[in-house]
Partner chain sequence: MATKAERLAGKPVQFIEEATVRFCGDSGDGMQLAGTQFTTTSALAGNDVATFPDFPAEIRAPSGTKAGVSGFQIHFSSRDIFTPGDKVDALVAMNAAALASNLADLRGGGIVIANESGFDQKNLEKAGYDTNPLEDGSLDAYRVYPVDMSRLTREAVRDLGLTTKQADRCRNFFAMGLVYWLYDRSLEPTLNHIELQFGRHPEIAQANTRALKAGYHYGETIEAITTQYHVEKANLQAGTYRNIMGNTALALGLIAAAQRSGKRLFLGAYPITPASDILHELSRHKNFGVLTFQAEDEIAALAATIGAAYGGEMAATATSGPGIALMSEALGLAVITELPMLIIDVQRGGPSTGLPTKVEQADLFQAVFGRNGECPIPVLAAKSPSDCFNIAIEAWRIAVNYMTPVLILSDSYIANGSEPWRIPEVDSLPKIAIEHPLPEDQSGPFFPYQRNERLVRPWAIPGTPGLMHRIGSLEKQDIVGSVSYDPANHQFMVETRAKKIAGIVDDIPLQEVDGPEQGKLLVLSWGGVYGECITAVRAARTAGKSVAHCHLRYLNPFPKNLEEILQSYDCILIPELNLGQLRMIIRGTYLCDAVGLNKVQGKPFTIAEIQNKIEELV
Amino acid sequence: MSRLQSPLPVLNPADFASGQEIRWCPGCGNYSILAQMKKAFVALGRLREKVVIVSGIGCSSRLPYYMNTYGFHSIHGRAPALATGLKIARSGLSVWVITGDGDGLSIGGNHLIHAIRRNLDINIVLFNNRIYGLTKGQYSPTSPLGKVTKSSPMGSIENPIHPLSIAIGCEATFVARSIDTHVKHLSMVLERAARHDGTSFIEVYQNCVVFNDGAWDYAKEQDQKADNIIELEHGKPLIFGKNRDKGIRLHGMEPEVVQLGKGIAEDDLLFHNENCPEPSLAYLLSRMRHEDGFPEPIGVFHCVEKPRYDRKINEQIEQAIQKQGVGNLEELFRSGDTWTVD
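Let's have the structure for this sequence by itself, in the form predicted on its own.
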């Protein structure tokens, strides 16, 4: 190392804390997600000046204030659009989009799906608490059918969106799910997402203690979660249960829960392949719901490589410059048809 070079600073999670007063309700699941993001950045060796966090509107979207990185608190649903422009202009930055089930899937749904399909190198983390928390308890796009809220006093009559199904349908190259209180798992998923070369989409089951407390108890409580969630492992059979004696196998094109033993072995089960180019298996897993009698998968559903939008567009810009030279904005502005208004 030359005398002019300085060693990279050794950071810890506290170095990523901004010092701003955190204004989330006590017990909110957002605290855990914030903590795991700090740990993940340390594990990844991220420098604070190389990280940008872009958010929309909602409780989740306060997160940039609490991170000692660059950040944008943008407008409702438009965080993916800002993140797209940022990544194209500053390709060396680690860009993260923080959104919620309302912000990202309602007003921001159009922006979200196009950011995913373009496959630029950003990370989208969607906090899903199945409710509008910041605006005080209206039903959201992920609220279950029949959910009674302030805006649906007789029960919601809208079919809920399944975020991972949307992402996979939009040709996402990295799709994962975790849970706010499953801290080691969440940290692992965030690290995997950050290392992915392309758009990563992570859904996090997050509890709103005030307006939708207990929405994910079946997937979080110690006495329930073993029978209600299944941790995906690449190349491993889908096994779950307190005694790991239950599994998922395919019956034709449909998944079914089976009991191991009694003629059913692990080799009869569905084996997970997160790198399969065809996303049908990942989509099938994204449709397994607790209310339909299935354990809900967590972990990495899909991880493949495809051309990146930000890389390709910058390659086109370089080709245009080599062919036509560096442009002149003033000349471009005054070129073509112009009008003078008296």
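Residue numbers count along the first chain shown, from 1. Take the two forms, superpose them, and find the largest set of C-alpha atoms that agree within 1.5 Å; that set is the rigid core. These numbers come from a predicted model, not from an experiment. First, how it differs from the form predicted in complex with the partner chain.
With the core held fixed, the Cα of Arg23 is displaced between the two forms by less than 2 Å. Fitting the two forms on the rigid core leaves the C-alpha of Ala14 displaced by under 2 angstroms between the two forms.
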Contents of the next structure:
Amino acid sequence: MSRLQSPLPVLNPADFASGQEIRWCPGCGNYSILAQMKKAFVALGRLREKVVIVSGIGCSSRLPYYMNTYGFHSIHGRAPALATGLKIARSGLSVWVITGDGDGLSIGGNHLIHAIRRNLDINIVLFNNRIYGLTKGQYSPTSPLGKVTKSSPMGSIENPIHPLSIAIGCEATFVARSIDTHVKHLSMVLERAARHDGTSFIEVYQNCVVFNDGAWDYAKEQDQKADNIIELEHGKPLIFGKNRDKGIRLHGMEPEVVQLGKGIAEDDLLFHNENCPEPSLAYLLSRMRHEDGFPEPIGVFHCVEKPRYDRKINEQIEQAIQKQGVGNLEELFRSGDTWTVD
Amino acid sequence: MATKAERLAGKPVQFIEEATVRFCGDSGDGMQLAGTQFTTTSALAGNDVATFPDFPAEIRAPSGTKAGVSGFQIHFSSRDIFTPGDKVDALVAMNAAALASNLADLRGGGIVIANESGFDQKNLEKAGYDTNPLEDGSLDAYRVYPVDMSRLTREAVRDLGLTTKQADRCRNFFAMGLVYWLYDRSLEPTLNHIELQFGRHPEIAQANTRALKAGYHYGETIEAITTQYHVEKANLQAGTYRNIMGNTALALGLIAAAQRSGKRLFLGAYPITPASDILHELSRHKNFGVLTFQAEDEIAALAATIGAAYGGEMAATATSGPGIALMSEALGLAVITELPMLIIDVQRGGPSTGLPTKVEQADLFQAVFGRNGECPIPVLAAKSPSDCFNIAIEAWRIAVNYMTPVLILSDSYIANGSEPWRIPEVDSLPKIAIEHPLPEDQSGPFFPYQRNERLVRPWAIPGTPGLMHRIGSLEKQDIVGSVSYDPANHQFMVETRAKKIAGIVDDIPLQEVDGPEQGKLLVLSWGGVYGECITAVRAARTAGKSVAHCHLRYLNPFPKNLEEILQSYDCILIPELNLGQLRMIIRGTYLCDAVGLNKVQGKPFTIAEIQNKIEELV
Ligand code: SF4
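Having seen the form predicted on its own, could you now give me the structure of the form predicted in complex with the partner chain?
Okay, now the whole complex, with that chain kicking things off.
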């Protein structure tokens, strides 16, 4: 009882650090994401023992080793499935899946799809660096067409996929995007994801300094980002640009970039509604790409409520007990036709 | 008994020791139902029974073709029996294709009950007959009773307002009724079943009841059939029994193991023949706290199982050979993280999709060796349908006592076959004690790879304060559990994991032998071939031969005294439904020669096949 009554310990980010030496390359975007995760756990008042971080294989997937929580570094692509079993077993835990563009969208695509649609209360953070880092520089499912890498010396001939479009297509209930070095924004997104009741899916633009340095410069560099990203705010019009003079307007089913003024007012712009039950708006936002001349949205795209698998599976047990009574082995063994030999 | 014989309208009753009946027809003909009903009835009558359902791989192959023939064989006896029988005494054939594909198993002088309307021109052609075997004399070596079941059934249900199609669906009940009469069985259990199953559709219940009784009365009155047979009660051990199939027994064993260890049961599975019934059965018992998760594939099924094991539940997965192939990588993860869980492989014919509904024992190598790296897993194999219950409990005991995944081998023959199961008293089942480390036991930091005297690491459950730790697929430093690439540490950890599994040998029973402790021949077997082997060996001994039988349930590690046993006989015979997998392991492990008897036809051995091999050797 004394443990219950004593006030919760006040932790600081350092309390969430494990002793293990961090092996990421100096300057890797992963450091910043790790730091924001620790801060988010502190801000959320999470107890270390209640947090489990599950990962697959890849640079990002080493993260559990660096956190002083429970952690499970699993095998390539399977973290969402492992986290599903864990969350079913221990639904009171705060379960996080750390994955990358290769781990989550290539080898583990199938598991990612099904984890998202089941909507367990887990948080999936996908570090997108558009390259394979741990295997030293092959193109990934998010690498742009034409990308020259070790395995594509003449340029990649694969069409990239967009992580958030996939998540939305899988009936995701929480979809967001942030950037490794946008520390405040990233903390905000992580905290909101943690508070969401259901699966949250977060794409984080992450710079791989060694094999794909600068892939996200357009979204990160001080002189470029204002024109190339657009911060989503619920209920607000989509405005961006250094002078906040540009906006996104709907033209039929298509978004278009417009200049404010010259007869175009804020009210003419597309207004963000993250709670829209219909995911088409979120999907449309996920399709806005830099290479097509659009600013890329960051923030919360979509946040709705749907039944949670981990809650439902435990509810069915309660219902079965109410209907059939607590299982009795003796009766179970004797169900069906029996006969006695004297 | 005489009074009974008198009651039976004058036809003589012949008392026989045992009989084997096979129902066969199109997969839509209701043969599985006929078989299971006849089985229940025979079990309730006190016989020992053993069954063998034989399904086609297609759900509904074109009607009347050999590809669509579904069969169900029941062996019932007044003695102890271990197999569904080599040869069939009475064959019920609903059409020509069923006769064509099953006749070879009918003994000379055996009975054929043929549904005449299934032998029209179209059916004969589909079955590849040029002339009607019921008329051309080709069945003269048998006692053939052609019965116009379609017409007789339609007549029996005529005024119930059913369509012809509906009426024809009752034909299997007519066939059952006739066989019930032939073997002097009570209609009572099946009438109860009809009431239970069709009670909400009174006209269908009525129709099935009438068809059943019509079949029975047909037997009483038709002059062609002159004799009725009766198999007395078997002398079974005292107790309460039920008939049980292997997959059901496994599911009940899993639930019992969870209850006896104070855990909730988690099953992560992806549907696959012939293992799906384990998932189905467990899904029905949620009131025991059973969590069933139907995963997106077998990889996820095992990954989720590992997650649930990490979360502190009794976790299990059930699949068949192709599923195990997909699980190999995750099995390695289960081994290196040293978490307890059960992996059930209900074997079927391979390689690849192979023969999905047929039996084979060719996953032994896969079970023992089929992973990258040095990756030892204890392997247990059930020997009969009811043994599946015991093996599930024993496997869980080993898994938690040694913090290891344990692989259980079953096969489609015992999974779908059935036998009487003496229902155990719940209190007689072993209690499985499990300890999880608690925060208050911790004076210093928690070390996930600190081992006890049996080399077993602690099972700390996430959520426990003070025990935060990380595990994973990379090699870990002994004791502390941090990631380690140290060469000497890797050698130490590989050897320690191997030693831990090898050490299980001290915790399992010594191997028993049926027969003389030394002699000319030892028949060594594993898995579902138990029944055929023990029956053949005992028959050989009765015939004066020096033969013993040794049946392995523990395949990794082998029992301690196995080497000594192997050295006590001049010759070792290993019958397997594969090309010699146990034989190779035995030869490699003990440098002992062994002869194989190997069959891969998607069918179990017959007792005669094993007897012949024994004759050849001694
Ligand atoms: S290879 Fe790239 S992603 Fe991996 S640690 Fe180095 S910088 Fe980071």
